[in-house]
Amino acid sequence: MKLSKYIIDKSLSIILIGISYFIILMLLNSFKIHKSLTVAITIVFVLMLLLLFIINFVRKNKFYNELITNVNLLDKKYLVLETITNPSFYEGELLYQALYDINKSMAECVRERESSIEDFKEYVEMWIHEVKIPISSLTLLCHNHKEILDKSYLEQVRKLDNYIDQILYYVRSNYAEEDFIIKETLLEKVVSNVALKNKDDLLESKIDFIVDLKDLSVYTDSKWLEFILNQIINNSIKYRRKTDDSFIKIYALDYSDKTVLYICDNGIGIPQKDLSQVFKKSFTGENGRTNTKSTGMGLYIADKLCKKLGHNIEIESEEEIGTEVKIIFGKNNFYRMNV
């Protein structure tokens, strides 16, 4: 609070008072009061006009400096409410209590909006729950009639069946926390789920699938974990040169300190302009445009559920040669620890 401000806000105040104090001026003259008797009153009046003055913007210097700068501080600003204490000035009291309305109006804004998505949510995860039942039994038709069936029939319930994964972790990564369960597992196992569900892709697009983990284990949820590598290894798939010599290479190497899990493949890459951007949520770059249609979301979601988890993620890649993507597992004794 500036008091050049303050007094350029009280400007009218102070001229009233001028006015007043001529006209008191005015009538001591006319009743022939004695001038030192005038000048005591003078000063008198001057001395108490300007301890009011003063008491008046200490009070509300304290109270709205402190606002201000609680305000700055706070990221959430709109707890600034239980951050300063009640004022001690009629103007301050009618802010502050002004504050709370419309904080307490917010906060029931926020519960019912909170209350609302909350039931979105859990009738999407219901509704894909329901949905993955005729899926899965289309995905059983098609493997039982093969022969009468194309197999782009089966290639199109597989991508639905992504397509509803994606969704499910999507809704399930704002609160993800609430359902890792962190534990010692073997990347090998993992990897081995991710092959199976892939399995049909793989023989069709004639891809080598190399494995080399060397029995290493992290400490992870293999559930997130496995949804992660599923998408990495469909848009390795997806994003495949049309050669008989595509392979994707999965190994691990592991440090002192980190444990890192690569995903190489040999396909068309990205260009280094998309680079940067890969991670952005609904981002499909020029690949995702000319040469298959892409939601964006794949990548988005697994580098969002890599964070939750504690790990990192990287991709590196070079058109027409192909692309590398890094898991890197952190060592920690706090997890030996408590498993």
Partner chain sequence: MIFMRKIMIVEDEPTISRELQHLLVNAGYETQILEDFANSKQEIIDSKSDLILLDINIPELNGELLLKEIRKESNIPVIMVTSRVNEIDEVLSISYGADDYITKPYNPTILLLRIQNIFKRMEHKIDNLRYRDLEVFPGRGILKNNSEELQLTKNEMIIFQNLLNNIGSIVTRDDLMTDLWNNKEYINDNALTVNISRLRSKLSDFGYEDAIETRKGQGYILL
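Can you return the structure of this protein in the form predicted in complex with its partner chain rather than the form predicted alone?
Nothing else is written out below except the one chain.
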């Protein structure tokens, strides 16, 4: 609260008091009151007024200053009421009560939304869980009846499974707060799972799969990382150059403050103008439009998951040369507590 502004705000009262003092002075004068009494009355009058003014200013200043400073300092501004003391003057109490009611009704609104999102999320998770059962049956059926069902059936089933995983992780990346477990994970194990998942595609597309991870491990949620890697490798397969020497190379380097996982390919690459946007939702870019149909969701979800896990994902690419995706795992001791 600024004193000057407060004074301007109170100017009407000050003017009225001034006028009334002037009238009193006139009255005193007209009744021929002794000069020293007039001076005494003036002193009492002015002192009292000043005292009243100061007390009022201090009381209000205390409350409003606290309110304004805390609002500015707080990250979640709606929590400000929890941080200030109840005001000791009537107007302040009114304001405080109103803010309290507003907050409460907003909180109820938010809680309602949250629980409806939570319901939705739970339903999607359950649905995915259900739909994995027939997919599982189909996988087994395809395997057991290879004589009549060729590999293309299995390939379609695999695609189904991948799209379903996308929805699962989309929901998890957007709505789940703490749906993951960070623990020490061998990169080799995660890569191996992803490799096995894509084995048929890789072999069919004649892509050499080169892995060099040197027993490095990182702190992550292995299922989430598996999904992220799967998206990247699916892209590498999808956007390969149809030559004989296609490869996907996965390796990791260990630095003092981080471990970096590299996924490189010699595919068609990404145009420079699209590169900065590949992590945006529903962005398909030139490649996604011209070559194969793309949903533009894979990398978006991968990026979101990385952020939640505290990893960084970066992409570099040159057209007709290839693409390199880097996943950077910070070496933070924070996660080591539960080891």
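Quick caveat, the model's predicted, so the values are computed rather than measured. Residue numbers count along the first chain shown, from 1.
Seen as two rigid parts moving between the two forms, the chain puts Asn193 and Thr69 on opposite sides of the split.
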